[in-house]
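One chain is shown next in structure tokens, namely the form predicted alone.
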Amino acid sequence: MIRKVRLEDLEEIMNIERESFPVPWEYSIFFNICIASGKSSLRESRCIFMDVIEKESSIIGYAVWEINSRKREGHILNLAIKSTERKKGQGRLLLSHILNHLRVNNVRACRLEVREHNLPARQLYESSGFKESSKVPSYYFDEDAIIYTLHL
């Protein structure tokens, strides 16, 4: 079940972030996001949104994503699936839940950044019909990165 992130998933949410990612997020930023209920306006044409997937009552993943309502861009931030839960489609229902969102609120076209070694990332968005547009050199710090978009 996907749903909205509540302060209560805060735990499991960092539990996953420290084993998905070399650099992860600081506790503060999603803190920011799960006390806003998933939804936070950045400035008047931008809102960051945040969702989780659980099974058995338990978060099992996590996306980030935010809309530039008056660019009608969306942004892939973070997208997260617990390590024993990889491998079984996880990734892609949350995915195809944000991309769906997006279509709802008109947005044409979303971007993201990855990590260029994280080939079962890439493979995921380039089978969801993302292309690699560009590659951006040291963007995580120790390695580059690949963006990609996808037009929707």
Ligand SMILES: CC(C)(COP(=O)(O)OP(=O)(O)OC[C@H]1O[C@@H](n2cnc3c(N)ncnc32)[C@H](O)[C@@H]1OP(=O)(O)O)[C@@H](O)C(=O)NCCC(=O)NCCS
Contents of the next structure:
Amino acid sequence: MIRKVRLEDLEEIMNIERESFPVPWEYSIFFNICIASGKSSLRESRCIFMDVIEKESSIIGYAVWEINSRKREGHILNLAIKSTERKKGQGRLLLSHILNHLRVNNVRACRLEVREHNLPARQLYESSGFKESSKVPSYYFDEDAIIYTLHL
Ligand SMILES: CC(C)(COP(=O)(O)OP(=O)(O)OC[C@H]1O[C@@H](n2cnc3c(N)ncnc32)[C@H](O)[C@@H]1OP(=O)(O)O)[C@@H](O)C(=O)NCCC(=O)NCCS
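The block above covers the form predicted alone; next, return the form predicted in complex with this ligand.
Whole complex next, starting from this chain.
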């Protein structure tokens, strides 16, 4: 089941975040999105969304994305699946969910950054139609970023 994030999900989310990324997001970032019930408005027509995948009362993945409604652009900011639940189609499910949400909200294009050597993620995005548009040297300090774009 994919649903909006709740405050009580935070501990499980942080466990997945820490096992998934060399430089995990801080607790406070997730906390602020959670207390806004997974939809947090920013300045200049921008809004952040966060949903989780729940399976048998546990969180097994989550995604955070942004919509700039003035520019009609989407930006995937975070997407992770619990290590024991990977390679079962959950990442693709969550990505499709985000892309559907963008389409419903009249978004024209979606972009994201990924570590150059993150092959599982790059495979997921490429097999979902994302095209590599550029490379940003040292974006992650210790690694370059590949920028992907998908026209919706
Ligand atoms: C990237 C990630 C979200 C994929 O989630 P997942 O649930 O394992 O992915 P799925 O099972 O839905 O697989 C979808 C596609 O991704 C690719 N993929 C997933 N795992 C892969 C692996 N280990 N090696 C190569 N390709 C892989 C394949 O193209 C796969 O399609 P296929 O099953 O038809 O071959 C997951 O590996 C993860 O959470 N990684 C750590 C966090 C991360 O890197 N997030 C992305 C940040 S940009």
